[in-house]
Amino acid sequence: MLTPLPPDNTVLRMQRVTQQYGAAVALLDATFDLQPGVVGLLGPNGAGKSTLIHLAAGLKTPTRGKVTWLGGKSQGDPALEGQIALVPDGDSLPKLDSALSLVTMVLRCHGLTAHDAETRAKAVLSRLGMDAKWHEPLGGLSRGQRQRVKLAQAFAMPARLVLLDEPLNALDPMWRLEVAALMHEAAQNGACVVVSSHILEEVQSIAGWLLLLFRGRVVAAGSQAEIRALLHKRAQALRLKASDPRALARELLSRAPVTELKIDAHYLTVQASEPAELFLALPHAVLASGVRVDFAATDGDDLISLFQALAKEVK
């Protein structure tokens, strides 16, 4: 059964969360909250993913700082028992097991009857299209296949936080579909579902809350909605291609907070210090100069030059 949340429907929180490893810092100052929902824990490697889901799972104690979940419950609290399930990135299970008896054995770890346990991973490696390998031993399975097993054994779990490694590595694309599908059923069962992964294009189109990290920090937090605006306020840059960009320059400089001007044959690229202050500029600046543009777009609006940008504040 799934553990009822605290009025504040907090599954996991993080206050000023240091994690060392000798000299060593691989998590620092972490703070953040997360509620029921799918949640895309982001960065590059060696950003600190590994660690925060390591802490997230209590299987580490922080170095400083303070961890609790499901509304302040600590790390070895017996309430806590059954209500975190976690894929570690990796390919560490047993070879001579077979899926039915490993899941059915993690299931019955957890309170489940030996019929309930065997019913319900049957179900789960069904939905994973396992069901023709039940009895193999893990070891003659493929990558793709072992990855599909890991995964059984948390969506089999009714755990209120499920913590998920690089979960949709080696999978086909119809399998990352369905692991998709299983991750928004367990949010909307009340799950908070964290899944980290240093690929950016593959998290936000399935989470809907963003936590990134660089260098051990948490550098932004929020919904898409609010990673989107953050965005649109670091924008970096507007590259233009215009008919006389001297022209279409001296106007912007009179209109916008132009922080940085560069011109190369046609093209204009332009920085300001309010980018949405260009951003209005811009249309009175052509209007003023005459000038025709062929071209416009934004460098800088997507994740990676954010965290580029962030990168430049935690150095």
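If you superpose the two forms and keep the largest set of C-alpha atoms that fall within 1.5 Å, you have the rigid core. Residue numbers count along the first chain shown, from 1. Keep in mind that this is a model prediction, so the values were computed, not measured. What changes on going to the form predicted in complex with the partner chain:
- Residue displacement note: Val291 has its CA displaced by at least 2 Å between these two forms (rigid core superposed).
- Pro245 is among the residues whose C-alpha shifts by 2 Å or more between these two forms once the rigid core is aligned.
- Once you line up the core between these two forms, the Cα of Pro257 ends up 2 Å or more from where it was.
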Contents of the next structure:
Amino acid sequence: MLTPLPPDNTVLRMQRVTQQYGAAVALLDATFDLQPGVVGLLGPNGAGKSTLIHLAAGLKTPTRGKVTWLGGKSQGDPALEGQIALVPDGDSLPKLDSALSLVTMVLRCHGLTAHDAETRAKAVLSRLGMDAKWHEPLGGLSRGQRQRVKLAQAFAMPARLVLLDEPLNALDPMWRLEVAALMHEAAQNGACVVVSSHILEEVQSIAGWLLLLFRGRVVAAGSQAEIRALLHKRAQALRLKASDPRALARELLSRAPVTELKIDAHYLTVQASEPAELFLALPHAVLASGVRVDFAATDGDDLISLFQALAKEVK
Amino acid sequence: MTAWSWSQAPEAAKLTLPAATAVHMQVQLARTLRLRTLWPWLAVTLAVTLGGGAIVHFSVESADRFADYVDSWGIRAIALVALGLGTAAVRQDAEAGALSFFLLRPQAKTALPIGRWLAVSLVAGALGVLSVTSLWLLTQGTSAAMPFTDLLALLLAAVLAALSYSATFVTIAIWSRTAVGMSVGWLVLMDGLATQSTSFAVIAPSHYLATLLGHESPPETTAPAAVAALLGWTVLMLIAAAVRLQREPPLTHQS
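Now show the form predicted in complex with the partner chain, given that the preceding structure was the form predicted alone.
Shown next: the complete complex, the earlier chain at its head.
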């Protein structure tokens, strides 16, 4: 049975959460709220994603700060039992168990009868294409198949918070789509599905809300549009292919705070101290110069560039 | 077959502690009762029994020697089986990252170590009972024949050894990442060094097992006190395991 959502729809709240392992700080001052929907947790390896996920699962107690679920409920609250599902990172599973026995036993622990547990386990494993491999020992399955078994146990019963640590690892494109469909189905039914990844593009296509983690710090959080705006602000250079790059450069110099300019044959690369002003000035400069622009692109407005820029700031 | 749907899950009722314990016991028994897992421990049991048979055959006149062999190797074999199965019981889930699959379900976390411990105790105890009964039967009709009361003492010691050693090794595996090394170290320390010193012997399960088997002369502890000490040790170990799982379960991936 799912615990009702609180009036503010907050499924998970972290307030100034810090996690240390000895002297190493895995997570520092993380503060954010999560609501139903698919949330992308992005960050390079070692950013603290798994630590954040374990804290969000209530399997760890933070060194400092407070983690609450479903409107202020704390770790150990009976109303949280069965409300959180987790797919941990890594691709190992108990080698001798079969997919069916593992998922069935997990469901038995959820309180289902033996018959219901097996029926439900078969249904979710079938959905994830594991029906031909029910009885095979997990040690003999491929990485992708083991990943699907891990996902099956997480999606086997409804939960309010579904935490998936690198769930798309080892999955081929077809199963990535199917797993994304499962996530959206859960989200539409009121679950908050957190998907961590260090592969930025795959999460961008699934999640509506993004949480960017770097060196244990939450460096950005918001909707896809908000993160895009942040990236847009950080755009470092504009690259153009123009019929007369010198004429266009002259116009841009007079209209925007240009800091760097490079002309190479028909290409013009220009940087400004205020990227937004440069973008606003561009159409006016094109009209005023009368040159034809065949191609325009920005450098530094993707997530990789954002992480690189943040890396410099954190250093 | 029913199609999967997130929102149309069957009704589930929260498991009581005994029911959840039974499920975890079933999980562990299903993993243990396979030839692939069990053969080393069957081999240990068989080797101990065959060793006893050899003593009966080659030095049947030495009843004391045979009794010593049964007492020491029969019980040590149980400790060894408990070590092998107990250290793997929860650790294999932790190492495979599968412990959270069970811990996040709506049930008392205490059920997990208790269920796993019961399964390990059952297997170690069954092999121990099989071994000591076979050894006792081997002596019948020879000059080393042991009385029936000795068999009862051996069976009681075997059961208590299985319960206490299994609890110890399941708990060590929950607390330590190097479970096998730590368990072997503990066994050497407790069965070897601690029993050599009177002052430390009181913390060693083997000391109380020796009391039950009449090794101490005169006995420092009475048999009921020894039983109580072994059961108390078992409960203490299980509490320690439950506390660890409740507060900070061993998870493998903590980057």
